[in-house]
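Quick heads-up: it's one chain on its own, the form predicted alone, in structure tokens.
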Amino acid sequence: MTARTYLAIESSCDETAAAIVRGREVLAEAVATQAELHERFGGVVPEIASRRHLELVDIVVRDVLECSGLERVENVDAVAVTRGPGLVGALLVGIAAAKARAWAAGVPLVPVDHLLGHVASALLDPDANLEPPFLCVLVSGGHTLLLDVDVDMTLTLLGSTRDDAAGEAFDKGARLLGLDMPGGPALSALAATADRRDAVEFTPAMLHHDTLDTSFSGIKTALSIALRERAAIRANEPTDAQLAAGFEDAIVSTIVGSVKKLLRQRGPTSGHASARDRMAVVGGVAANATLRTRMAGICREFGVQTVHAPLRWCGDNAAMIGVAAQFCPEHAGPDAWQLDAYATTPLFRQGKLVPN
């Protein structure tokens, strides 16, 4: 059977992308995004993020149906769009945009939660010829979650952040550093001109607590309290490097360790209908190489295979939209033009997000 084609929009936060794909191939994509209008006011703006996806949406759409070839709407299978979760004022956007084309063109619209997106963008590798089912660890700027991915890519919530995102913590440490946005890459960049060694040690929280829940939050109050004692005696010690090295490892090993107990819970690979023989790391803090690497060391550790998103859909980005669609129910006529926003996920409220 012929794989389905789709023009994919994401608009969820602030990054406005577009792209065609047609079944894992990736045939055309834009992403604009918008760091340096939100920079110095310290984190994105939600009324600026929205007038702004309303300038680009018609872009980076054009470009994507240019550069695949098809240039016409009406040459696509179905528009799949990010209804949720996100800013709702930038998800409009977004959906505004994919309702009129869908309209326009007489094809199917797609509605596709953000988080089973960024599960599909594990799908995106090619080498790693990954399949339902699998466990997965969605880390980003708004979640951290441990997931269980069903054959229909039905996902089970396992484990959730108390308080901070890890990419959260990422970007408010950066901002006690004084670093520029994105935070995260900033500060690891400064982690890395440390030596290990000399790393601040920060206590990651809930590693000794049976539950699969992370917390954030207190990485940061102690980085801030470290700032603070170390100008009142005016110390060139420690570094801030060594800070930013400190605060990278506890945050990873907060994640690591919450993975580390739910693979030892599940216990063998093989013989038992719960068994995952394969974890995805997904989200833009699966970009973060210390993380990477870690995973990958705790996964070899109970005979699991690891599978990263590819670097360049770690973040926002459509072509995982386009992936996750195929997944989802399409929509046609009154039903289609009725869906809504939503800012957060039913996977909150029910524990499972179930995409058909």
The other form holds:
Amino acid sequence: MTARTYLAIESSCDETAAAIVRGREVLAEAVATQAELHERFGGVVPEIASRRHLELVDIVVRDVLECSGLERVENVDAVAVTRGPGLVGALLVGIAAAKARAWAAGVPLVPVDHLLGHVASALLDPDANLEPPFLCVLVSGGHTLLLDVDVDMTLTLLGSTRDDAAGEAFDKGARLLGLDMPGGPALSALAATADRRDAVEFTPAMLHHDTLDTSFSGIKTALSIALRERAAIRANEPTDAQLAAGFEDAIVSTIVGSVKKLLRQRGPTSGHASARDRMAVVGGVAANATLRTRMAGICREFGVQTVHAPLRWCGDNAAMIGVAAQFCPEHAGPDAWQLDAYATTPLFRQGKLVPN
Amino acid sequence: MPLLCLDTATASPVVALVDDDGVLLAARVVDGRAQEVLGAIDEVLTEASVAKADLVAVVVGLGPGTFTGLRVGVSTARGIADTLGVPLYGESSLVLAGASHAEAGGSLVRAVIPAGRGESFVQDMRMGDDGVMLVEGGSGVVSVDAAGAATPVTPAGLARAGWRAWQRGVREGEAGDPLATTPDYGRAPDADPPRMDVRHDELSIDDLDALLVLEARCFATPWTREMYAGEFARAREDVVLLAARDAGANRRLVGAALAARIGDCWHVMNVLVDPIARGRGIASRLVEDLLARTRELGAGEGWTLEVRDGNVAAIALYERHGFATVGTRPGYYEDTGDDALVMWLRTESPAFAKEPS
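Given the form predicted alone above, I would also like to look at the protein as it appears in the form predicted in complex with its partner chain.
Entire complex below, previous chain first.
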């Protein structure tokens, strides 16, 4: 059976993206980032983001239709679109465009959860040939989730952050250090200039031993106290780089710590087909080099293979939505044309996300 | 060859299918959000037994109106037109609303679209004998009370004005590129930092036309040319006329204030700031300058003014500058019958003594 071809649209936050995906192959892709537009506000401004999405969405769609050689929406099998979670006003621009194009071309619509999209980005690693089931760490600006991914891509929540998301913590730390947005990459670049042995030690939050949840807000507070103390005594040490290195280490240790706890709970992998012997690392923070190295190390200890989302598909993009769509039902007819956005993933309240 | 028209500028989006003679084939008023507009489009095509491939063009209301609604409407219209390969034409939602409540050759109508935050977008217009809507005066954002009742877009009005927008587009050879069709939000996003650099100087008789446009943007019952002409005609030492201008190349008038000496005191006659330039302290600076200039000319007993009861922002502004309410004039404003508060700042008052020189 030939894999179906999807036109995918993503507009949940500050990237306007479209892609043409067939199976695990990305035929064409366009991502227009708004990062610069929001930089002067120190964060994404929903109304400005939504206006920009409208300016860009049809441009990226036309671009991928042309670049893939498909030219017309009639030539894809379905239109996939991010339904949420995200900024509702921003999501609605992409959803309206996707619905209108699917309707006009007479092809089905596939609403896709953004989190499922991130999980599916690991399937785009050309060497790993990853297919569900597997375990997954999703670390981004909005989420820090430890997930079990079943064979049909049903996600079961094993642990999540109790306060800030990992990416959010990076951004806040970067702001404390006076770095430019986006803060994560800037903070990591600064940390890389320090001798790791001189990194300031910030203690990762210790949560109760039977939870796989994480917490990052204490690390941020520790950094802010360290900066205040340094200012009070007018010292030059520790340097910003030493503070950044310690801050990054503490966040990475928190994530790796919860993964280690999970792997220890599960015991050694038994080797049969249903075993979760692979761990996917996905989301914007999955691009962090320190995290990639340490995740690979800890998983090796437990005989688990790590699969990192390819760097270009760590951040928000539409290719991952096109891959995830292949696990989601297609909709045509009145229910598709009434599709609405959601700000948070509703099914996670019961700890599960079923592709639907 | 039917034409698809939609408008999502208000809480009740409207869809109309019109044939090429302007006859309404089918329509829906969506009782809900703009997200449901595609469902309504699907329904009207089914009801009229029209195939998507038969659509000749799409017309969309461009606003002003609800931000999210406009985006959903324009994104939907663009997606349909671009995918079907037909032209997309835009029309002001105020024109669509006006056409819904006007008659050919009839009297002046005011299109009113809710703008949120207790305000409305308004535009006066009339329908010519040929059915074309003729805009009269400037459009503006005014308080809900001053604007009057909202004028919803009706299927008949959408069909009529939408069909004319299509005819106009075809006649004038407009390309109708779907991607070139963008909404008119009518307002900057809240977070947009003020980029306007404002200069303050004096009004001259050359500003009269710009002043009348500014009046129309600010007030439901604007001052007339004659009223302003009367103020400009006063003796130089008895009137202060101030301007606030955009520092850009066109020096657009964004605010004005005037005070006239009547007897032994100054009457603050009018203070106005363009709705798009509000919240930047322009009005406050105008009042401050008015007080300073009139003091140079001799303040006499002080300053007095009337302000519409309920104009909370203006009352707070005057209070910040030391004015106190001393009484009311019932039914002072003839347009609505609103009372006026009479405010005074007396030269012997402590507030005046505190005024910086």
